[in-house]
Structure formats: structure tokens, C-alpha cells
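A single chain, nothing else alongside it, follows as C-alpha cells in the form predicted alone.
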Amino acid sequence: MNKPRCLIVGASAAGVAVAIELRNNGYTGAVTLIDADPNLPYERPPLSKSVLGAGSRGFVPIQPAPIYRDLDIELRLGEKVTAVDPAALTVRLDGGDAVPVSRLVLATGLSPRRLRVAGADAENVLSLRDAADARRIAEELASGGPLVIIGAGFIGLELAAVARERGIDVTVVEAQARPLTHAVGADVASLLMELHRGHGVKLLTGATVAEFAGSAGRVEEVRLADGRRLPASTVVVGVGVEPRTELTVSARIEVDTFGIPVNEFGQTSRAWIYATGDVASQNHPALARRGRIEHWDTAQRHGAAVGATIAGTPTRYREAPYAWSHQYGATLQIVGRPRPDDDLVLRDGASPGEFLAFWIRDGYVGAVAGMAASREVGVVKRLMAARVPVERAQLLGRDLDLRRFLKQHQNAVRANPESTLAS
């Protein structure tokens, strides 16, 4: 090769971030950014609003289209990549052309995982992971419901409460006795069960899917286990994902159980090949174990530090994870993991629709997560960041100014750098 190039297999967060980044760090060989979605590089967050057409945005583009251009930065959407030849330095695309390759960033994320139930290739059964999909449960809700969402997940509660705005029926089933547990803990995920079931969803916890019911290709009717049957018009299945590591086969590098493990700086097995987004297995301060981090603030952060590194400045992605879902005029706010042995605080107060919890961990705040509470999750970002000691009491009261207690340790730190006693 005359000229080193940089091929992005994944036009998502992390990939477009890798694309920009090296630019921004003054790599001049070739960029190509490659992905089978025909569609200008967009924010996957939004489709679960865009999905009922009116009052939306639309498909949001991650850049504006000449930002490509004016980077030089080659894209070749609608084209797949089907094997990676690692002797010859080339990968292999659908269309039968051979890509030269010096720096390989695989950025391919997750694919939904399918229930394996009598029914579940109907027509009407569908997922939500790209526009196709938006498209497609536009499509089948424009008629109305009901609409049965198997899986409380973020994709499946932030729909949910769209639809309802919307004054569909909604049904959401799910298998664990509370939606989003392994994200926000039990007291957190049971203030989120009231606010859903407070605007009209019919929320089945404890509840898993027999078989999906119906004629001529359409499901008319979901099953459970227990018996109950479910009338449905559309189906969502939102029920986990699976990473999408096809790619590793004919690339010879190593997987494991969530992905393409890297090390710190997005290298897999083979050092001159890179993963990021939803589909890297990473390590991480937030983590207590090796695992993915499935959030778009994420994958934009690993992506922007992975095409740092390969432009020439090495960079690690260590910022505390943060999340976001909007449901029913609030957003829902997660900075950080919390982890089962953490301390829970929730703020007195809290109610559904507005709370504040804080997990303690050795002291200081671990994690963060609050609903219409924007500024106070900010300043608890920035708390988490500089490391300021903490005790439940004086969390537990709303009375605590947080934006005056951060100033303290400042001003405390400054005045003794020596210190690290909060005011």
C-alpha cells in the first residue's frame, strides 16, 4: 500500500467518533467508514420516539453530511463486510471488492436477541436496532394497538411510554419481578414500575412468552406461560442482545462471553486491529469485572480514545459511564454502574415521577441516577470525578445544596492539597 489506511467496519457512535478523531489528531492516511445501513450515520437513541412519525424528528445524522467531506472521510454505506483476510491485510466486502487495510477498528455492536417461540417469525413481531426497524413498527402501530413490548428494557419502557402519549394500548411483559434492576437496583426499578403502570401500561413482571398466536403470518394474540393470553396487533421484542462478532472468525482474534475483549486502549488480540462501542469487552474503573457498556455517551468516548490512539496519541476512555432515557416528559439520568454491594441513598421525596439516588461505594459516590433531575445529577457527576468523601445523612435530606457542598472540597482542597476531608 502507498498510503496507510484506517477501515471502520460500523457507521454507529463509536465508529463515526473513531473516523473524527483521527482526524482531529492529524492522521493523513486513507479513513474509510463502512456499514450495510444505506442511510447517512445517525443517532440510534432517538428511533424509539421516531418510530410513531408525527411530532418527531426523524433520524437524527451523527455529523452533518459535508463534515464527511471535508475530513476526507470515505463512506460506503449500504455495503457489507464479510470476512478479514489478516495475511493479506485486506477485507473482503459483499459486492466482491478487496479493501487494503493498516488499522482495522471493528465497531459492529449488538444484534437483538430472538425468542425461540412458536410464532416468532410472524410478520408482526418485530425489534428495535436500526431506522429499518423504526420504520417497519411505524408501519404496523399507524392503525393503533394493542401493542404487546416483551422485555422492560430501556428500548421497550422508553416506547412504551411513546406509545401511550399516543394513546395506544400497551401491554409490556417481563420475565425479572422488576424492569431495569440490573441497571438501577430495586428501589429505583419499583419507583419506574409507578410511573409506567400511573400512565396506563399494563406491566406484567415475573412473566415470560409461551408462543405468539395468530393467522395468515400475523400474531393476534401473545401466550405466556401462566396461561394468560394477550391480545396484540404489534409485538416489539426487546429481550437482550447479542454482540455482533461474526468478523472474528476469519480475522483469528479472540471473543468472549460479551464480545471483542481489548485492552485499555481498544486493541484486540491481534494489535492492529481495534474494537469499541457495544460490541468491545473492556475494562473499566465503573465495571467490577471485564463486560460491555451498551450506552451511546459510551461508545462515542471509547470510539473518540480509540481513534486518538491510532492517529499517534495513545488515550484511554476512563469516564464514569452515563446514560440517559426520556420517558413522559422527564429524563431518566445514570452516571456510573451501581453495584449489589454498594450503599442505596434515595433523597427524601422521591416519587415516580422525580427522585434522586445515590450508591455509596468506600465513601464516596459510585453511581448516580435521577428522574427531572438534570443539574442535580450534573453537579453529582462532577463529585463522583474530583472524589469527595461522602456519608448517607448527609445525602439522605434534600436540604443539602450539592453545587455548595462541591465548592467546599474545592476550597478545602485548595487550601490543604494535602487533605482530602470534604467540608
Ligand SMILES: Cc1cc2nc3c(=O)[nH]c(=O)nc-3n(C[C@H](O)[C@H](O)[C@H](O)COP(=O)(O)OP(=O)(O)OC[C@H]3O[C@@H](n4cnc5c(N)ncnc54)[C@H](O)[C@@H]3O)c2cc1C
Given for the second form:
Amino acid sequence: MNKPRCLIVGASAAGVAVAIELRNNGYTGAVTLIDADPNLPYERPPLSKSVLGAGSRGFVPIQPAPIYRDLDIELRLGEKVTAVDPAALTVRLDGGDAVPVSRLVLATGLSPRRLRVAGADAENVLSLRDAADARRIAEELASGGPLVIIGAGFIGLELAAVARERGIDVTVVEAQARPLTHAVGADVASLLMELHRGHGVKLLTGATVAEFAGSAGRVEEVRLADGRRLPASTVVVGVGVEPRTELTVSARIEVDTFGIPVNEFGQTSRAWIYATGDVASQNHPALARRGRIEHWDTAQRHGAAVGATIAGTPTRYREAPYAWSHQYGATLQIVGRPRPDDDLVLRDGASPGEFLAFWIRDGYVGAVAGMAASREVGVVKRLMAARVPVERAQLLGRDLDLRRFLKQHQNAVRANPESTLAS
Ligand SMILES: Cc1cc2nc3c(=O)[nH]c(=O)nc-3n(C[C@H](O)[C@H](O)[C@H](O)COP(=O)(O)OP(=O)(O)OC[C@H]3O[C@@H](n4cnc5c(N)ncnc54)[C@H](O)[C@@H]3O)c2cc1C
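Right, the form predicted alone is done; let's see the coordinates for the form predicted together with the ligand.
First the chain shown before, then all remaining chains and molecules of the complex.
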């Protein structure tokens, strides 16, 4: 009888974590990790930061190459999975191979949404999701600007920051009145806008693209719906993403509007098929309702939980989601997910380059965002995990020693363990 095989589609944050945790948890079947991308699995976050910045440091492998061999993980790169045959328990590859599988993991991530306007298929209208995209953008930026970025999401704004640091003329076109409001709320979004404008980014909000105009297959001008015209030598579009759910059709598993719905152990509507990382639609306690969590750290932790589960140790991913972003030398960190009904507390003295924002929910910190405040964010993360009750007035002042505050709470709980039952 053939040895069982766990086959993982997608060798990025989530897929690599699944493979490694399978082995860490004693899985003895075959482990096959397949990705259409031909490169040794690499970290995506540096693509919009150090990879495109002045003095690029190149791609960062997720794991050194020998790890896959040492852990007996078969890595098939540059091969695309085209279909799943649930009756035959095989997956079909674009080269024609049919690979037998006993557990299948879909870690297929997201693809950038295309802008449907005239000229959007010109050769210098690009998006940024993978290493090939980053190489293309680097080639275009080598000739200088102007760079026009459509969409002020995290990736667009990080790209704006690295391009400004290289002295490139940058315009960002954003349809909403404030960028990132859904992720960090209006007040923090305003600070981020100020940060970018202070570094010379022309940030046009409430603006939409009507068409890209140019000649010989290249865009030379971005025309906005309000009639404004922006000269452009490179255009990068970052207007959202689509979950890569193509394989759900042949696999005959459910999809929803966010991606592939999974239960707390990452199982899809067919128990032997799992989905993890960005493509998974999860019911995570930090989310107000089912949805995707599109962060590197989450993809790794969710993938690790799925790997452990398949290997026989049922594991849930419950930690508060954590994301970071680098802009102009400072790090923005976000723990948890702010909700519209939360009470926002912006610590006194907030400035675009340094701030700490708390979102209070039912008397506890539900989420925190800090710019150039790594130490504080680390302590608040522990306050959140320990469910320390907080009040708005306590968090406003800069003189609050968060560490002492946490310690006092821990000491109080130690002295009176019953008190935790009430909290
Ligand atoms: C430029 C950029 C910067 C980012 N910066 C940050 C950051 O600073 N902080 C942060 O928290 N998050 C960041 N993110 C988000 C983070 O990278 C993602 O959350 C993470 O990569 C999700 O991992 P994943 O494994 O779920 O999917 P992905 O990384 O999207 O990988 C999916 C893989 O599946 C492969 N694939 C899909 N379909 C098939 C198929 N049919 N056959 C074979 N292979 C297939 C793809 O080739 C791809 O390699 C960034 C993302 C990008 C693009």
C-alpha cells in the first residue's frame, strides 16, 4: 500500500509552515509542497520594503534550502496545480502528472485585483504580489519617475515610501477620503496621510482613474475621473485582492465571498481538504464576523496549526492577529482588529512619525496600533492576552508605565485569584 501523502498547494508563509509543522509533529507520510512560482520560497513583506528600497538587499528565503531536504519535504517549484480529483484522490499538475494525495492543503493566497479601465494592460502598469512583480517594478523605477500608485493600501504606501526615499516623484491616487480607514480607523489613517504628505508624496484622495493614456504600449499619463492628468513613467495598481479559489471548483468544496471557508482546525467542507493563510475564510475571535486575515504572521501561525492538526495534534489558531508595516524608517505594528464600535484612545502627543492608539472594547484593549512604539505594543499585546481591564483615562497620558501597569494587575490577580473570574 502507498504511503499517505499530504500535498500542499502554495509554498509561501502558510504552506511552508504546514510542511514544517507536519514534520515537527511526527507526520511520517510523504509531504509534497508545490508552487507555480519557480523561486525558493521567499518572504513577501520585504518585496515592498527592502527589496525595492535604495541599496536593495534582495529576496529573503523563508527557510534555507537544505531544510526541505533535511525534513524530507518534496519541493516542486514552477509547477501549477490545475485540478483536484476528489474521487480518484489525486491532483493534476500543469505538466500532466496526477499525484496521489490523502490530505490536501490549499494555501493558494490572493492575487491582485485588476483595474478595468482603458490602458490597464500597458507594459508599465504593474502590480506587486510576487518576486517577478518586484523585479519588474525595480526595472521600471531604475529610470526614475514619475511613479503613480493607484490605491493607498499598506503595499501602495510602503512602495510610495521606498520610492520617495530614492528621490522619485510619487503620486498616490486613492478612491476613499482616507486610506486604510477599514484597518486602522479614521484618526490613525489621518496620521498616516500626514506622514506621507510630509515626505513629499502627492496623495490624492476621493480620486478615481478614468483611463491610462500613452503610446507604443506604454502609459505616459494617468487620467482621473475629475479631469486631472498625472504624468507617469511607471504605474503600480494596488486596489485590492481576490482569493485564489480556482481549485475549489474541481475539488467541489464550498467558497464564500471572502475565500475558502474553514472550521477552527482549517478543514473545508470536505474533511480531508484544508485551506490556510490568506485564502482561508475564518471565524477568528478577533474578527467581528467570518473573513480573511491577510498578514504574514497569521498565515504562518494558521499554517502551523493546520500542519499540527493533520499530523494528529488538533490545534486551533486563536492568537490576536499581528501585522506590521515599515514606512520611512519607522515600524507600524497592529495587534488585533479595530472595530467601528470600539472606543479609540490616541495617546497624548501623537504625531505622524510616533503614536500609540488603543481600541477599547467592553472595558479591555481589543486592538492596538503603534508607530515607532515597538516596546509599548509588545506590552499592550500582553495586556490583551491577560485580559487586563482598562479605562480610557488611564491610557491617554504618556506617563503611564505600561509594564508596571501589567505587573500590578498580575500581582493583584496572584493575591486574589477569584478577581479574574469577574474579569
Ligand atoms: C508586497 C507585499 C508586502 C507585504 N507586507 C506585509 C507586511 O509587512 N506585514 C504583514 O503582516 N503582511 C504583509 N504582506 C501580506 C503577507 O505577505 C501575506 O499575508 C502572506 O504572504 C500570505 O501567505 P499565504 O501563504 O497565505 O499566501 P501567499 O503568500 O499569497 O502564497 C500563495 C502561493 O500559492 C501559490 N499558488 C496559488 N495557486 C497555485 C496553484 N494552483 N498551483 C501552484 N501554486 C499556486 C502562489 O504562487 C503563491 O506562491 C505583504 C504582502 C505583499 C504581497
